[in-house]
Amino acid sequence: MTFLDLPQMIFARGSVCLPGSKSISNRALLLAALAEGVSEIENLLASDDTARMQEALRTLGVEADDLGAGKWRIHGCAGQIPVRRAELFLGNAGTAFRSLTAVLALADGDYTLTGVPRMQERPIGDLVDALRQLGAQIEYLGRAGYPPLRIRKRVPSKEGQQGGKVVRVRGDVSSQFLTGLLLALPLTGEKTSVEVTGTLISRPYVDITLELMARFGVSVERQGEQSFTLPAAARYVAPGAFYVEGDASSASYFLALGAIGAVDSVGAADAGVRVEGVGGKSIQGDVRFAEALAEMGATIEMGEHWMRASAPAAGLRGITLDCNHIPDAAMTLAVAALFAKGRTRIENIASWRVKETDRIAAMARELGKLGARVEEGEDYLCITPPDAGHPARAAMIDTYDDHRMSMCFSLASFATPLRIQHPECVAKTFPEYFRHFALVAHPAPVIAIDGPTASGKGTVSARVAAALGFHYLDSGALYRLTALAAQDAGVDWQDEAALAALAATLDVTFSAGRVLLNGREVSDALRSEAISSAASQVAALPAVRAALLFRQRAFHRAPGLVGDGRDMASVVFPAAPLKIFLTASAPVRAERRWRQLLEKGQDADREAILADLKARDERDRTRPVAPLRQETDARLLDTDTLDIESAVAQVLAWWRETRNVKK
């Protein structure tokens, strides 16, 4: 299992030039590989769901010449599709599949439409009985109504009424069923209709669909929502060079970025987040979302291929809204909803049932692990935030194979430390995002030490993070904890996947300097030299590592954090602003310790100490993962001749000289 692990993140500010529209990419491949003549293809975007298209494209015998810097150029078949056998696998990509059923099912030839386990879970059913109507024969190979499905020749129907043929296609369960109806028809050479039963849904996107028609020959007689009419003889002509705009859907996660990301104190006056690609002479209905936005608070400005979203002073309010023309910038809404005052309820969202997973009912599990108040309905969901008293809590977050998912909920980040399950989903349509995310959300800071054991290196950072006030890490505590429970539980020190299940589980709380352990404060059992030296032994066994790994990330929250440890640097924070290994030769520790245990009365064996202390750091250097080391760009901060005062100060000094590095 793959995952990602982000920060509490504390502001948001930058610039970020979108990837080509997903949509526009898509359709305009079809309409270029359908016209007569060549098309250049500029911006179009990288994605699962365009490669799809383009070898889908390529298996039907359609030149496609790839000219580098997201530049294609498309030879059209004028209508006449080349290959008139195939079997195409399509994936999870929606808008290829039911727009390239549309097309072979009105082409001459026999073909196969495949796709992944999840696609023969989206109907497909509606936009067969409306291809029937024209005399296309489809079969099902599997469950009635869904992929994947068999095309054969059509058989032309004679029949008609005057003044041409009419088609009728439902609207209320997607509007990519209307778009295929729309983008295959001038095959047919014939004047036909297409009646919209029940509520159109989706509408913008069936509005990028005859605008791009347009700009390949073939306008489209519309009235209203209900019925679209065709002309006799429609061709599709390549218009030469094509731009695809930025993707506007993509554009709602850094608009969002900029509405909820407080800013800090340097840098005001550049407040916010600014998408590059997109604005206000944009084909696209999510450009909308930004008016969604402005209705919670955020400050909105806009250019024609530029906007900008801002926080609000007084923080972003919650909002009703039909999002039947965003629905799935609606997804980045539902987000941020977490961060505005009150409920916030998106309505008319019924498709996402049929997206590539049920979206309701995912965005409401998943809200619900963060601690917000969800109510699920068949077409809509209502929010309600985490009260003030409550913070969101760290969670896993589920993606379902679901790029919007991992994309919309990276911004929950601003509340609480997350792990995004399968974020490499996000190639489907924007595999670029995460790397884009880091350049404008910036993270609570850190500063990871480490060191052997008794250096001192859990004193000195207890005093920087009362300092700075930061939140404090002892990453060892959560390994003593480990060994202790293992203790009370009967397990052996050496039964890794024993421990391992343990220290996923562990019912631990610090509060107020106390550690509590299923609700028994254990602050002193967690001194005692068997379990630090039953710790050192449980810390090294690869399986409770990895069970403890987001535990101890999940400390990274705002304002700050100081954490110590044998891999804070190394394994737990790598992007540590500050890395420092604090050690101290084996026999001054062993004085120290010495003379702790002396001064709680206990007895002491100098020596003894001496060789356990060495045992180890053998151990904690030579284990097979996350050796203790000093990482190549750590500070090496040697305490031998220094107390600890002297030890917390070159700390903040080094703090000082990485904060004024950075601004």
Contents of the next structure:
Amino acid sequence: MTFLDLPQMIFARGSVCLPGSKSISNRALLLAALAEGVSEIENLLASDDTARMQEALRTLGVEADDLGAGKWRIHGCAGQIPVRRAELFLGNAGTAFRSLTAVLALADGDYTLTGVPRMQERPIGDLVDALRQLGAQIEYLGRAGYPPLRIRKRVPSKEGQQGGKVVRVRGDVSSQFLTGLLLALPLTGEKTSVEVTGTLISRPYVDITLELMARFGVSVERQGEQSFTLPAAARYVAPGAFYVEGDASSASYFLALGAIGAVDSVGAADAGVRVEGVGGKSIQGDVRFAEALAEMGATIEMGEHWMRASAPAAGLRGITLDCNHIPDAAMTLAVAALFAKGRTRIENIASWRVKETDRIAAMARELGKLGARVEEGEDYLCITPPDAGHPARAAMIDTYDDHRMSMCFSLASFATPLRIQHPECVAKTFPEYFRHFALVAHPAPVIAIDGPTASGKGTVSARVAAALGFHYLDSGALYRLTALAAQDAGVDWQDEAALAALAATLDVTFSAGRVLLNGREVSDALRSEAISSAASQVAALPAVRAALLFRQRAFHRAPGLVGDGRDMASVVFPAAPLKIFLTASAPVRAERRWRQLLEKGQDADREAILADLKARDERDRTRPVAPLRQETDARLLDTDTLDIESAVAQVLAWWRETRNVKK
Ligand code: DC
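Could you drop in the structure for the form predicted together with 2'-deoxycytidine-5'-monophosphate? We only have the form predicted on its own so far.
All chains and molecules follow, beginning with the one already shown.
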């Protein structure tokens, strides 16, 4: 199980250079392959979807040379696919599957097209029906209307030669059917008209198709939205050099980050995010996402090949928008809605149901985990963010093997810490997404303080947190709570699986220095010698540590956090800008503990305390998982001769120094 934990982000600022557009890359690859002559494609997107298309073209005998740095040379086959019999695996790449189906159906060979299981749930019947009107021989190998497909040599019909053929295709399920058909039609060499039945959705994607066909020498005559005519003897000709502009859908995440801007006005002054590679001159419909953000109140600036979004002083406001023209970028809008005042209603998005996953259902479920109220309709979503007084809940977000779910939900980290499950699915269209995200999204600060038992780190940490107005995490309390919950439930302290299950579901409230377990105050019970000793045993179990990891990271919220424990610097917050190892010699710590007990009126044996403390140190230091140790980048704070005030003052001085260096 892979995951990515994101702390709450507090401001977005900077500039991102976008990777090449997926829609343009895959169309350009196919057109270059079908064209006469050699094409050099620059800034081609490197991603799973484009890799599927490249593999398929190679399998079909098309020569493609990787010239490095996103540049590819494609040797066109002038409409004659060299390999006449092949089996192609196209993963979950819808653009590749639909367009190759159309091209191969008209290419006079014998081909099998398959994909991942989800691809077999994505409809293709409307395209097959259209191709059959041209004599294509296509057989469903599984469920009728869905991949996988077997395609055999076409049997062209004779009728309609003079005035040209007319093919009907449905346009209201996926615009990729029309795109595939249009891209393939020049292979017939005949004048053909395409009549779209039903209202054409996602029209801007068809515009990209027509624009690229024109760049490769084929002009389609278009009568409104419903009819497209290809001339007789149309053929693709390589344009020589071809530059792929930046991906407008990928731009949406960064523009939204800029529009969300800053939490609690932290660093708001020069917040804002600029994307390079796509702008007013773009041929991609998703650039119009910027208009949607502007309607929500964001400030948008735009040049020919760049855009910039920044947050309005008054915050974003909810809108109602028909998103048929920006189906992919509209997902970003759904998550941006978490940051808007009032409801956001995203309409006319039925196509979401047949994408990488049922995106309407997935979006509703995951936004709900964060505390948003979501109404889900057959073709719309209505999102009401959590009330201002109730911050979004930290949550584990599932991504459904859908790259856009993974990218969209990274934005929600401005509302709350998150765990994104299987974040690597971004590789479908944007493998480097999270590296770019980290360049512009800035997390709430965290100070990690580790040290052995009775070193005074708890007191110092809590005071530093209070002085800075930060949250405070006493991570040891979570191990103690697990031990206590185990005791209450009669679970053995060696039973790793049962302890981990308890740790994962602890019902804990920390409030004003008190700790409640299942609604009962346990602040004192946690500190008993029996629980202290049990906590140290429980903490040595890897499954328990794993179960408590996200619970600890969920404290990493705005405006900042001080976390104390044994592995704050090494495991829980390895990116903390300030790490401190706070310690004192064993006799000094034993002496402090002994005095504490005396003050509480408890009789205590100094030697026994020292022996117990050394045993616990030993266990914490030598355990195989997350042992207690000073990280190489942690500062040492030895409190043998320091009182609490001096230790707190030292931590605060280091914090000011760290912040000044970072600025
Ligand atoms: O800090 P403390 O004494 O409350 O910690 C209780 C136990 O939990 C202690 O034996 C060490 C363990 N612990 C840990 O392993 N990792 C942490 N981050 C915090 C505490």
